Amino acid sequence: MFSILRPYIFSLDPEVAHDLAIKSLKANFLPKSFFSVENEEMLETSLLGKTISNPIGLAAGFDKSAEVYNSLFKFGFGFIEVGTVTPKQQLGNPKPRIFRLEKDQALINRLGFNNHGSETVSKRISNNFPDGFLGINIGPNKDTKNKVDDYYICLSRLAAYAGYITINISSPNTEGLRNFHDQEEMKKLLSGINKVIKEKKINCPIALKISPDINENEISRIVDLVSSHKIQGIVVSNTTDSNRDNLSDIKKHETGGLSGQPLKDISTNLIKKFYKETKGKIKIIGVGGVDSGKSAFEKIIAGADAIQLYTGMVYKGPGIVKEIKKELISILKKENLKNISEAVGINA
């Protein structure tokens, strides 16, 4: 059905098409059974203290304000991450701000954390209990004077409604955000996060979403800080604001974060390096260019406990989750593996 609708969808402005998708998902009319597969028990795994039906997640950025996560769970996702949510509602950057690079199977976005704000999101989730494992991605408002305080506000306000919280320090579309990759800035942020967790008696796993544009020598330092501050997960990785040289599409010079196929090998190689440093003690969620069972498996054998996608669904439609599950099960049988968790890190 998506293949029939795709020419019409792609004739629309990308953000208009996305808004239309959100409105359609609010109708919540598709049965979950439509997206189920045989032998899915082979994909059951654990992530951040929770058993999930499969390791395929939806990355933050699609359901920014937690409007349609339960409809999205019906597509067969093992987990979903909403956001990025900021303390106050914000409109984001001026339009146009999303660009399809069809020749490269990629997107560039400079949305700038447009969302309805933490109060609205917390009320929305409290009134609509998640049907699966729901992560909430948090970040600071653009005009805030103290970014760390914004993380603390969001953590305090949203942790009670989340299966896990992702600290987003890696979007290229909020000025100064990636400064938190600096050793002292990261230490200050994570220490403050721990303080809030202790004071508010928060019982919610925390993950840190990092940039794909970091230097290799930064990896061990990040792992040391994450370990010492008892952060349970690392999301590898966000979009890149570099890596444009080999792209074909004329839109490649648009400012913003690049996602999709051009990020695939970059993020997979980074996953492998993080896995070697963490020695499997910190959960890794792999993101970037996943659009098939093969690309998902590549990230898992590199060291990802679970994977996320977004751009792949833009190009291949909601049936992508079912296809990835079927292909992963086929790969596991071929490799004589009984469960997906046995594959984690075997190529690292």
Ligand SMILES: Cc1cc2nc3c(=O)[nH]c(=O)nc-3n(C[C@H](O)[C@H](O)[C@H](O)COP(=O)(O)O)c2cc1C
Contents of the next structure:
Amino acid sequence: MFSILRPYIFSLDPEVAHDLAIKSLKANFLPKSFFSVENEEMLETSLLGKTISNPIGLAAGFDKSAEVYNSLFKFGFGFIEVGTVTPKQQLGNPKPRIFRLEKDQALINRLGFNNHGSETVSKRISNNFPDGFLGINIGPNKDTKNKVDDYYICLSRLAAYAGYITINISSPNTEGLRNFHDQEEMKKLLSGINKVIKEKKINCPIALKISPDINENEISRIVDLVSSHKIQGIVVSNTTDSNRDNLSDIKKHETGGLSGQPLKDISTNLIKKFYKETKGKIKIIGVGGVDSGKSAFEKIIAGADAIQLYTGMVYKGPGIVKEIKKELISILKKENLKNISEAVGINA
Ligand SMILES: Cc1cc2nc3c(=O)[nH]c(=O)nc-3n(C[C@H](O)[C@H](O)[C@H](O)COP(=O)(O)O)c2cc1C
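Can you return the structure of this protein in the form predicted in complex with the ligand rather than the form predicted on its own?
Below, the chain from earlier opens the complete complex, with every other chain and molecule after it.
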């Protein structure tokens, strides 16, 4: 179905196509069984304290305002991350702000956290119980005077509705956001998060989403801070603002974060390095260029407990989840593994 529609979808501006997808998903009447696979129990795993049917998640940025997550669960995702949600609603950067780099199987986006805001999102989720494990990714408003406070506001307001919360410090499209990778800034942020958790008696696992553009020598320091502040997960990684030189598409010079194929190996290598430091004690969610069972497996054997994707679904359609599951199951059989969790980190 998607391959028939794809030429039409790709003739549209990428953001128009995305808005159309959100509208259509509001009326997704396909039964969940349509996307189920045989032997899925081989993919059952645990993530951030929850058992999930499979380790394939939808990455943040697709359902930014939590409008269609239950329709998306029907495609067979094991978990979904909505957001990035900011305290107040905001429009984001001027359009055009998403670019398809078809020759490179990639996207560049500079959306800038367009979303409906934390109050609307909290109401939406409280009125529409999630049919699966739902993460909420949070970040600051562009015009805020104090970014740290914005994380605390979102955490306080949204934790009650979230299976887990992701602290997003890695979007390249919000000025100064990536400064939270600096030691002192990160320490301040994570201590504050801990304080809010204690004061508000929040009982929800927290993950931190990392940039792929960090220096290798920052990894052990990040892992130390994450462990000492009881952050349970690391999402590796967001989009990159480098790696443009070898791309073929003329749109490669657009400002923004690059996702898809050119990010695949960068994020897999980073997962490996994080896994060596965390030694399996902190859950790793691997993201970047996953568009097949093979590329999902590469991230899992590098140390990811679960994976997420976004750009792969833009190029291959929602059937990609079922395809990845089928391919993963056949890889597990070939490798004589009974369950996907046995593969985590075996190549790290
Ligand atoms: C159009 C678009 C919007 C995105 N918006 C967000 C966002 O709001 N918050 C976030 O943490 N990541 C966002 N991302 C990054 C993705 O969650 C993911 O980390 C990245 O795209 C790499 O995965 P992929 O190669 O499978 O797309 C966005 C990505 C794209 C393509």
